[in-house]
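Quick heads-up: it's one chain on its own, the form predicted alone, in structure tokens.
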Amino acid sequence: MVDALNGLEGVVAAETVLSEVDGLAGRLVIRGRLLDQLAGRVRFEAVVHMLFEGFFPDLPGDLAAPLGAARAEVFAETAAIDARLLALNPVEAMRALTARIADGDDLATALRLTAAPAVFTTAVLRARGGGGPLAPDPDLSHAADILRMLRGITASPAETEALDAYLVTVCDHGLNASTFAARVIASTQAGLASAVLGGISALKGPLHGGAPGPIIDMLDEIGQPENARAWLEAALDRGDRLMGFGHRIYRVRDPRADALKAAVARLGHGAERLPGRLAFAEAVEAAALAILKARKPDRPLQTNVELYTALLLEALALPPAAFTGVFAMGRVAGWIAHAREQAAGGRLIRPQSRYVGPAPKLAA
């Protein structure tokens, strides 16, 4: 009898050329390049090109203009925003608008889907705030246009670079829950839109992409560095999980935490409040790591991507309710690349389960 592995722990379900997550070394490789060679060094469009290369025969050398055109194209779907849609959580509203994009497997569909979380999340946020959605500017970079569509004004170069660093950092991360969901759907030949919708649905869960938002609540409740230890100890005494610490794969510090901390530090040079907020977060981080080491010495609970994700997105004036949608803005490129890779293999993903229910009653 084959042993059942709950959560598929340790099971290799796919071979991929896209990314490698080395949990023991604390290393993330994306298409042969270490994360620190990409985050803060290249634009999101360049990493999308890296991920898409080999999966679309008509892939141009530069995706900036085609992705800008795709943003302008999908903006038409924001006309469907109404009161019922705005009553939804922002990520659910973004998912509903994304569902209006037709399925397909070509580059044009891939670019529309890459543009969708950016255009729809910002449109929903503006509509919830009482403003109207702003049409994209195809001549801007993807990160710069996201911030302009959200705020209505041009972002500073430092802010654009910070968002670019975030989108690059989260673009792909092995066979995580949302990427696996996208690959399962792609294996049925359902199409890229279906795969992306599956990825969004998995991402919104609080154990995956829904995690960074509560970190802002945690920091606000702690208030001052001297309150950190007591607040964190009380949370653990209640059995709460400390958001921002521990990861299913990494047994050392999550390399994405360092990439985003560096992005926050670079952004903080021109911000009045951020240096103090960063120092406060560092104090909370140090207290949490010390407490976790003392309480759970046998478990490697280090800082993960969530802590500095929350700090960076907060510094860019993005509300916590939007954090999962912004995560999708970066991860969508990885979902699409994995979906194309899975479809190229042509194998339906169909694991087995072991029945542990009651035995049927047999007639005498």
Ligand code: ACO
Given for the second form:
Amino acid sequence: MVDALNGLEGVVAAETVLSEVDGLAGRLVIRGRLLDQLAGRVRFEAVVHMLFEGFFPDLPGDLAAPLGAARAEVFAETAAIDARLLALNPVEAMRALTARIADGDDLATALRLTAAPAVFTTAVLRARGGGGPLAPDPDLSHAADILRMLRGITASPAETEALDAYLVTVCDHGLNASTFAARVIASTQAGLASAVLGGISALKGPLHGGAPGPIIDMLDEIGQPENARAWLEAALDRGDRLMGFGHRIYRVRDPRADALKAAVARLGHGAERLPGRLAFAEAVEAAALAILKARKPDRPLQTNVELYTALLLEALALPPAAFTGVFAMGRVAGWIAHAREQAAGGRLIRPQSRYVGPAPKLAA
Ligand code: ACO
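Form predicted alone done, so how does the form predicted in complex with this ligand look?
Every chain and every other molecule in the complex is listed next, the one we just looked at coming first.
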């Protein structure tokens, strides 16, 4: 029996046409396009189309209207929001509502599931704030409608572009933990809703998509650039990890960090709202990278996607409680495409475990 590979590091567990993560070059390719050619340049609907292409025979040329209609359709499920659901963490509440969508492998199911994190996260957050959920406007773009459903006001074009850049940046990323979870489920032919629910569940952990909320806490606790070094050293002395740094695949800077930093800069912070926030985050980042380099000289630990995710979503006036749900709004497209790819061409994913428990007592 071969040794168990801790964390499956280095294992190639799928072939995919969807995305390539080059951890040494710091490069992300999505369906033949570099991230730079997509983020800030195309809408989320366009990358959903790219990801779905070849996996649904009836895929129309433009997904804006069908995705808008799917948002309106799944909104009916928000009637199930009650006090027990609102007592859950917002991601768990969004997951519970998503679980009301029936399994299926067709485009209609895929679009309902693509709409689900957007409609349910915004509805749950509105309801938690004491307001009623706002029904989707199918005529708006997905990003514009998300901001309107959440904040109750029409977003500026710059804000919509910034959220679009984020959703595009995180739409797919190789065989990350949530996508692997989705593919394992899809390999049993369970259906797209089951695969997406598995993806949401894996995403919510702080080692994956749950990091941006704690990053805001970190920035707030540090408060001033001159406090950064002492705060970060103390966190590492306690044995904490610095959220927003390190990655299983990237040994250089995560290219998504720069795509999102550029989106924050373009937004100009809605500048009045967050004066100096970008410069402050850069100072904290520089301090963290220097400390990590000194403490872990053999393990290159660089900025990952989450630091500037936190900054961008904060600049869009989204509460930290929304962050993981907003990540799911983008990544859901990748989960669905991977699930279709796996179900279409892959075998059941069923590795082995090595038993290290006690041997059975044999009768004398
Ligand atoms: N802060 C401090 N030390 C770190 C960090 C960090 N952020 N990341 C890794 N290390 C250290 C580990 O302590 C370990 O040191 P050791 O060998 O002395 O014990 C070494 O670097 C290797 O760490 P692993 O856990 O083996 O690395 P792995 O590839 O499993 O972890 C992960 C990747 C989970 C992202 C990790 O870097 C981490 O916990 N980062 C902080 C959380 C975070 O930012 N999550 C978002 C990731 S991006 C995404 O999923 C969208």
